[in-house]
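Below sits a lone chain in structure tokens, taken as the form predicted on its own.
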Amino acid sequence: MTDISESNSHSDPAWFDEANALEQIDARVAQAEHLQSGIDYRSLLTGFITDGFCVLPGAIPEILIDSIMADFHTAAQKREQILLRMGGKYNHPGEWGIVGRRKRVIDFYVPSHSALEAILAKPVTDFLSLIYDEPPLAFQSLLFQYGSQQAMHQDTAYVVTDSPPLLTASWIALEDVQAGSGELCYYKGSHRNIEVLFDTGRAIWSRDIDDSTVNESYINRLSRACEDANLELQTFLPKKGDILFWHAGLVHGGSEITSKDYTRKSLVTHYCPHSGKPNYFNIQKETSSKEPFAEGFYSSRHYDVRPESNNPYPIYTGGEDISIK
């Protein structure tokens, strides 16, 4: 089931989308307290505002990434502690082994403390706090072993919160990414003035309401709009530990995998302000919770993260299939 909230299409603009956003950067950075030294947050904000994305090289230590991957392989062997998504379905990885093409592990920051440390590392929470004027809430993640080859899209069409302009994502490279691995690609500057609705007139796609042709039409028209605007299509070839942050309106996807020998290990996370609310909070009111960690917060649709639950296994309430044994 795709979460739907019609309020997702109506929200005041974020400060970084205002006409004078670049003029606000110096004051916002100067007013921020305890930012990590050695990081040029002014340049990061400038890139985010102008291009729709920015890159922070080497932000996650290699030892932490190695710990994430060790957790990943351990959890894959235990299997019952992780949740996979493929083709719109959530699945227990009984047939999966250690790796699986076109599969992604959901909310791995719950079973992996190392993944939680990475997605709420200080450079991450510092940058997002500058974006939000408050601490961030990490509310969804996807861990990839291989390139997704996902069609070009904007996150607001599929990831629903009560304040779409403030939806933000991070992409952490868990290895050096090679050309041909299905690397991340995006249209630079597409977060500005590229707005395509589904044929239904809605800004959000629903698996329960819309058939695949509605989604395909949206994807085709979105890519064509970027091409007609002469926007540059770029690919991301990061080094292990690099982070890319992107704006909710950035049109992005996964390149074609042309070398089957290459993996593209990565960890993608979606965030909103701590005061915000992912739409699953409206559906799973009893188990939804915002838990503090470091200088941010986290929640999960698929795990009960409340301390009193003490439940290490994925949970699921919704319309899609799942087999957890």
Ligand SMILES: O=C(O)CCC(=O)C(=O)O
Second form
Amino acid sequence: MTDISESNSHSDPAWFDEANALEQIDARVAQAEHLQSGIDYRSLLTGFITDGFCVLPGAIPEILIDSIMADFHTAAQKREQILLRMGGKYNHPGEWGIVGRRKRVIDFYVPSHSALEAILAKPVTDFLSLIYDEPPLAFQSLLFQYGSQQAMHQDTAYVVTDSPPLLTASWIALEDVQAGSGELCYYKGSHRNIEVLFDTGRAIWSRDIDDSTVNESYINRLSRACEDANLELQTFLPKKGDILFWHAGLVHGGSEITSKDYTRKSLVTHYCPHSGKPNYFNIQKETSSKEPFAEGFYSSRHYDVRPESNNPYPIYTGGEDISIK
Ligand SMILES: O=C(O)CCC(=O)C(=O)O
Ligand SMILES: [Fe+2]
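Now show me the form predicted together with this ligand, since the one above was the form predicted on its own.
Full complex below, order starting with the chain above.
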């Protein structure tokens, strides 16, 4: 069942990884049409290129976030429509009782229209279209109620597409995040020159091929590489509605939860260019589709989002047969 094309077919560097990327910003922003006013896209691109991430404050209106959270609470009563994941396993229909701690809701933008509006909000599609030179495809998301405490990693190790350097993610704060809640953390600048392979020699981890020691070794060597390069470990303490975008190579994770009652409500989404292909398109060929929404597109490994399917329930709730968190 595993079908991981490790061809990394896009061998040309993305424009934002070229040596003269910073010099390209002005022309690219000037050429872009209909960008939302009041947002400094030049600064965002500069941060993304230089640091591997950038922050867009107050990008998602409070009312939309409240609506996502209302959908989240309604969803608790409609367990069949929601897909949870915990400890590398899917959980469906979700046992909601302990959702708080380690569970995350997968692809909540399908059952929640408000979540879809947020992950393809205009500032998001504007920024990602500048990055991609075409509209983005949102293809996987995780909604967290508490900190993930996920080990440091680069997303390309687990989230597989045909164009690894073009993978991006957004992290939307669904509340003001407090220190101690298991904040998102990252090594600033780690998207450049930090490349650590698994002991297998591969750049991608596969749950059905590699055991957990392979993963642990990778995690340890990755953090060590960042420390050896004297990269600064930073944490993200956003306000509700702020968005952080990160580059495919940014080494990041969830810090330890030191105040166990603090929530850390957040929505993470992975994107590739609209013309790109998430790995699951090679496996679920019939049901994988790219649906337009606002100025972008979305797809899901877990739901059949084709309009003709009209099926609100997840269709794929199985085990971990490809690397895509
Ligand atoms: O939000 C976090 O703690 C990390 C999530 C993450 O790394 C991811 O979804 O790719
Ligand atoms: Fe990640």
